[in-house]
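A single chain, nothing else alongside it, follows as structure tokens in the form predicted alone.
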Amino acid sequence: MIPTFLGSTILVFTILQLAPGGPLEQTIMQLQMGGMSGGAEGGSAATDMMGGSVLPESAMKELKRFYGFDKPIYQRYLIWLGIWPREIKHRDFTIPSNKNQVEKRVGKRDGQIWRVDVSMNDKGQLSVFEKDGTASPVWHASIDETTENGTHEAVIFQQEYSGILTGNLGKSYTYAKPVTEVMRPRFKVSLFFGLIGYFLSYLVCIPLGIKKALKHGSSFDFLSSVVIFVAYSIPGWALGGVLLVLFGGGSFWNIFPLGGFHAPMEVWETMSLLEKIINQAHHAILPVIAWSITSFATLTVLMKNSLLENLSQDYIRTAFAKGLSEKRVVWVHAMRNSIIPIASGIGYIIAVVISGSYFIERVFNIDGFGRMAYQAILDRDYPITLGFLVIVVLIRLAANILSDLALATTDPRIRFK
């Protein structure tokens, strides 16, 4: 599990921060932008004036260092899973090229100004000291440059480990909010979907396999796998737009609301409970359909053909020759056996129905996980992307050793030792 959430984890991440068009670049071309509208000449000066980019040195730095970029990749890297210190409150100066001792403010303490002391040692490493003389156990600082002058400018700074082995997934740059805090109501609506998506396959899946295969070759079977593979052919995100154009008013019937998690938020909080769960399922239907589809009909031809398989084995005609009633040689010895694949699948169903689907949500006008990924992807938010794919990959991970342990319970010849 680790080896694979760290391969995963390191690929994205690498990606991420070496693809064009991220943070700094956009925030750099909105400043420019903004710097053009304000007037051609003005715009053009500024531009000319940075060699092409509007901001002055010290705030491409100040942008580096907010957006991670000031350190290298593996830094990065490290920092965000949070086994390497983190740099918070920076505060900038200046030590003169004659000095090698300057007093900085850094705050206040008990309600008073804090001031330390900053001293540089003959290899120019920087000591912090508090005014009674001891080392800063909060404290620290660096130099980022030497002037010509011999002038240092320096920084200085408090440490933290913070990353997601704390819990800390880190701030939204879309948002100002952190990841965790965004995720939250998001990730409640997808599962929400999923979940009622899911066990709906199942409920009717199975008994509907069962059938099909005990009816194999009836009228019932043959107009049931024209829908099921007719269901199968249609991506879920098309089905909800042709359930919307059939259900959600308009030239057909106004049977269902055109989309939204409920209702709106100064309907909502008037509701009382009831009328809450009513309008909640009402408005869930065409989502889940359109969630459910593909997965329906997946179990459906699993089940049957799973079935199918078992029935024509030799240890079935066995039962059958000692004098075993159908039922129970259908229902106790062959659907075991064929029980197994549906279980094994168990894990990559739940992992795929709880992340989300970014179409299905935009078709239906629900913000849910999958939309807010996909949107903090065009965004170049980093902290959110970096932050759905930790929760997939857990995911994926935990439905790994469910779909193990599913295997486990239903086929006797695996055992855990």
Given for the second form:
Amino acid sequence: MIPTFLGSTILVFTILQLAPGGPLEQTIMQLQMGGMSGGAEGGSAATDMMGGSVLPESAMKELKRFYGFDKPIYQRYLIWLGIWPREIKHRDFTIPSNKNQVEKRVGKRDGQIWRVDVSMNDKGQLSVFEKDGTASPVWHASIDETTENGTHEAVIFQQEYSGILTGNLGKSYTYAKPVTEVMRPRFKVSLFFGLIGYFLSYLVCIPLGIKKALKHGSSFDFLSSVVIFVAYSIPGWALGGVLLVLFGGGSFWNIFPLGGFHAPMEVWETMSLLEKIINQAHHAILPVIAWSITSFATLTVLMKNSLLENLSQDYIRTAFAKGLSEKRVVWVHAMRNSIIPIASGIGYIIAVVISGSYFIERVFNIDGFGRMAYQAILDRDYPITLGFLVIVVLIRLAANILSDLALATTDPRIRFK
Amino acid sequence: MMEKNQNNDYVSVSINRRRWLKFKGLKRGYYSFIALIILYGLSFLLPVLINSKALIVRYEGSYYFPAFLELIPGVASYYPGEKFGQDIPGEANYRRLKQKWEDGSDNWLIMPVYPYNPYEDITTEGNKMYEAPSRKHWLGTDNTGRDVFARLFYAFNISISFALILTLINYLLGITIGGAMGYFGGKVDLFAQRVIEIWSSLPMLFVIIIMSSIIRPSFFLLILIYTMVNWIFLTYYMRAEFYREKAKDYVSAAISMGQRNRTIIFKHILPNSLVPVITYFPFSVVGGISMLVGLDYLGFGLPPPTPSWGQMLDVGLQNVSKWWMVFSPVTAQFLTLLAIVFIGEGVREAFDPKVYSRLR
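The form predicted together with the partner chain is what I need now, so please give it after the form predicted alone.
Every chain and every other molecule in the complex is listed next, the one we just looked at coming first.
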């Protein structure tokens, strides 16, 4: 499990960090475009020609440091994990060529200006001392580069261990907020749809599958099969699009809102609880249908086939032969075995459902978890992209465990050792 | 099962023939199969069916075949307007030529059945963007004034080709790797399984989107990206099949006869372990098409202006009052997938017949 987690995060981390057009390039381009009047026209051509030389070097350094690109990639990964110190509160300063000790103001402490002494030994290593002469517990310093005339460009910074292992997913570039804070409300939205869609499809599929199996070959079976074929052949989000066109007030009926999770915030705040519930349901009906349509088809078929297969087994014949009623044979004998594949699928479906759907959320303009990730990829917002990956992989791993548990509960042949 | 041959003798029917007969007997799947094959075959002739270029032009005594030339790859089908006495820059506009020559000229031309092509912006001819379906434009026009009907059909060809090539490559990879894992077992299997475990824990769609956002994919690049994440599924089947088959006596016999690994794998085991992968084939194609439509919808699919259902849906869903931009691609996709699902159902039934006995 842990190697899997590390492997997959390393993979995505590497792809993202090595990719061209990352946040660094994007910011540089934005800055350059902003710097040139009327930059929209031929802006990209201009950047190509100048190749980043427009920005002063200090600004480049600042940017690189902000995005963490001043470190080699393995260090970036370890920092992100939280087992390599992250450098924060950078302050640049210069050590003149004739000195090897400088005083540096680093901020305030207890309402007083906080100064430290930075001294350099002959190997070019820096150490930081507090005013009372002890080594500073929080501040560290290092030399960035030495210029031709012997001065040293140095930087003083604090270190902290903070990464996903400490629960810190970093700070989003685009929202300028911690990733967890960006994720939380969106995750709730996806969870809402996911869980409702999930329970709904189980609620419909299991009885439907059973009925289809018991009436195998009847006209009910045939008709419901048609519905299932249709459901299987149309992706949920495309069906959602069709429903939106039909009922969203474009050219046909105006029954449901065009999208969104609920009414706009200004309106939403003024509503009473009952109104809120109604409004929420009103907004949720179409997305939920789209959400559950795919699992509906597969689950029903799974249930039906599983029950049919068990009904043709010898032990069912035996049960009938000893004179049990059909009800008892089906519900007690056959069902117990037929529910096993459904139960073991629980984890998988939960994982799929909760990680949100880029498609449905985009169609219905819902600000959910999947859409956040999609937007983050577009914006090259790596902390969010990676945070999403972490959450999804974790959910998957948890879902696998849940599947195993469900399997063990329903299938007495399987025991955890 | 027995069958009569030419000499009226009864001979037993080979298993593959039996499967084919069974498949043929399942009307829904069989007719879908025939229909899809014909449509897909026809879709390669689209340049002469749906195109803005004329099939035949007769101009001042000589004949030209611009639309037919487009069928042959690598041959230029471009004729400048001046060539036919048309005073416009760029390529000849055959629809206008036709109007011009209609009143008693020696020159004439024949247009394809549906005289619009999927790339041309026809707003220059008095049409609007987002024109509703009419007799002239059967499914209306899109956001840049292109004909939706023409684009729909070209996209059909591209979608199916994409899914077929994709599935074939996936199969090649999946069968080879899965087969090797099952056949050699031991360390090969252990190592490959770890790799697959990591690979499969990734949310695949997410990875595809990341990759496509980094490199603007072309048709084959997209197939490559998608293959990279999709071959895994098949290895599960193949690995299990090879493990099972390898334990059987005929493989032991082959090994003790000193046959090479390659012969055993391809000649002996492979034909016996193909049933699950063949039955899965149509559903894999369904997956491929859905994926392409989805990626195109998100804007990470084939580069514009490639005709694509997903791109149409994107345009349509941004403005739901343009219902034809949503209904056309969804219907096209739905019918195509439905046909393939029917085929898949038939294939499954033919290869893996299940007879459910019921007591009551």
